[in-house]
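Form predicted on its own, single chain, as structure tokens, below.
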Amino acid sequence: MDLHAVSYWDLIFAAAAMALPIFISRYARLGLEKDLAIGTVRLLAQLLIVGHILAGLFAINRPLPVLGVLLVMVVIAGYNAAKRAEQMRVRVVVMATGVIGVVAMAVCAYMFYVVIGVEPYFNPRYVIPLMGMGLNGAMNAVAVGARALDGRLRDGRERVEAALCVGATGRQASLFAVREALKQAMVPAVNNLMTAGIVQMPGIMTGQIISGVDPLLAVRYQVVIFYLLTVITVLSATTTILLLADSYFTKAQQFAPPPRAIRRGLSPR
């Protein structure tokens, strides 16, 4: 199969295509039209400044350049999820960046060797574009999960004070925010199993049936990164969300919920 090259006219004109989303944006009054030309340039510009990373990634073929680039996408991953669950807070930070970088090592480290049998252990091939996906499956889990987490524990004050006041601890006392929280975080990885192949044709899967690949041999990788994804989704938003909760009570079991979210710079607490 002789796979068409795209080139940058090609770029160019697909980009074109967005000046429809920017038209029906002004025309209804949304507002969105600069968010969506600059989301339009961002993303060629950002993609490409990645294909050439990689493409020097790949030829340099050593270990360390790749962990290099894994902290940093681990770094992003944990503050862009307390940033978009408005949590700018140093602690939240710092968690959200252990939790999705441990979690997503781990379960990536699984598949690669034990499942895949990836070879050599740092192939820039698998492991990067594979723990990308995992880790913004996880910073969208988490930052879903905290941001839920706050509001019905904020919301739902009276409740949790009544119950500290009948003898239940922190952790019981949220146990109902915690679950709805936990909810949210995971339905968008829980629609995913239930429609891939039905209502959507998974990108990677498509990527690699357009470049050639055997189908078949394409739905079973497509299968293992789905149920990485999930895996990863679920580990990072639950040890996330159980963490934050407790943080919203005191050593004596009163509840304290930290200061409400600053949007620009980082709070000590």
Contents of the next structure:
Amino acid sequence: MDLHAVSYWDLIFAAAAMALPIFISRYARLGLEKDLAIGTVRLLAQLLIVGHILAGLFAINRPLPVLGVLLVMVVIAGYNAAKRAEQMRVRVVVMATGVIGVVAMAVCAYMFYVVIGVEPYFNPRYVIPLMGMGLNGAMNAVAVGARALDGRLRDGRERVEAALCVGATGRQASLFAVREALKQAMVPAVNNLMTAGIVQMPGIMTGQIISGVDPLLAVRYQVVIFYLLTVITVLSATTTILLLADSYFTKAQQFAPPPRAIRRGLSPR
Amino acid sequence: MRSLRFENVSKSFAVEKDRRVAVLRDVSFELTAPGVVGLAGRSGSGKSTLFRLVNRLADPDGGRILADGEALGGGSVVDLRRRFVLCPQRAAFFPGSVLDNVTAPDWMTKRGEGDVARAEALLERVEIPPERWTSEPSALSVGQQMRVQIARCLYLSPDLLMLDESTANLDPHIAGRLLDDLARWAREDSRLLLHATHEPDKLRRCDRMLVLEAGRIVADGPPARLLDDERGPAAAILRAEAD
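Output the structure of the form predicted in complex with the partner chain; the preceding block shows the form predicted on its own.
Let us now look at the entire complex, which starts with that chain.
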């Protein structure tokens, strides 16, 4: 099959189409023109940089640079998870980075070496993009889970304290919020499993098919990725929510939610 | 438990970064079981905070609280909260039926036949009709919900029961019967019942009355004497709350 190579000129024509959403935003006074314009340029720049880094990594083909890139990705994912959860506290950033790193690496290792059989073990062609997807899944799950837990516990203060009043531990008193937050973090992953291929054509599969790969092979890869993402989502959300829930209680099992995080910069707790 | 003693207890809360508001200031008193003690005071005078310090939902900034001569905080806080039970001002429930909510304190153990029978007896005692026992608590009236919450507290057979305005939304006749029943329960089983309220007829059912004003105990004595003293602090506070 002939693969039509997208040139840089083609990208400029594609970007030209973005004038339409910008025009609509301006016409409807949505105030999103600036973000749309910056996003259009930023997406192009970011992905071109990533493309060059990947090309460099493929050319070097050594394990240490791959590990270095993975570590940077993990830290950025942890920081962004805490930021999106509106919980910019040192504790949450460190915890999110740790959970995302450990969970994504463990699950990806299983998929790489047991399922796909990646060789050599650090092969950046597999490791970087698949870990990237895994980290993205973990980052979303941690952000949604942490945010949902915070909201549920703060809104449910009376319920938490009513439980503490009759001898519940903090963990028992917060169980309802933990369950609801877990559910909220997991629902998108479960919905993706249900609708993949029917309502939406998954991106990586579409990309592979356009690139000339056998559709059945593309589908098999996509299935692996969906399982990978679901396992990562569930594990990272569960770990984060359980770790975070305990931090809302003192050693004397008193309900003491941390002060609301400051939007800019890190707060100490 | 034989006695509960407050020694110069203070508590304040941070309202802004560098500003704290004192809620309790040098509060000292001693209560002995059995007894029914009324705690009167305006809204915001520190009644709820005082209760929260006793069952350690919060800790004092200064002073000590002693139960039978021993400072609170030595043993397990979970055990303490099962002995000194606070019935919060607003009812809050857990998933499940009315009956499940009464047995909810059995967090770690499986509910047995005896537990259900005990919970049913308590629901009868707080006058919840049997046809509502399997309903969701949200289907009950506000007054019924509060009575279910009181039943949940009694389920633990506490040494000390603190009612934080818990009878405010009850029908006056039911509230009267319930308070008489709880007073009997306290007096006969050598327990302490602490009742925060600013309703004079409920305070008159108590053996003793403490009056809190701006975080300080301003009066302590038999309710009849304090309430009938037209120029005393108790009468002034209750008049202000009634307005």
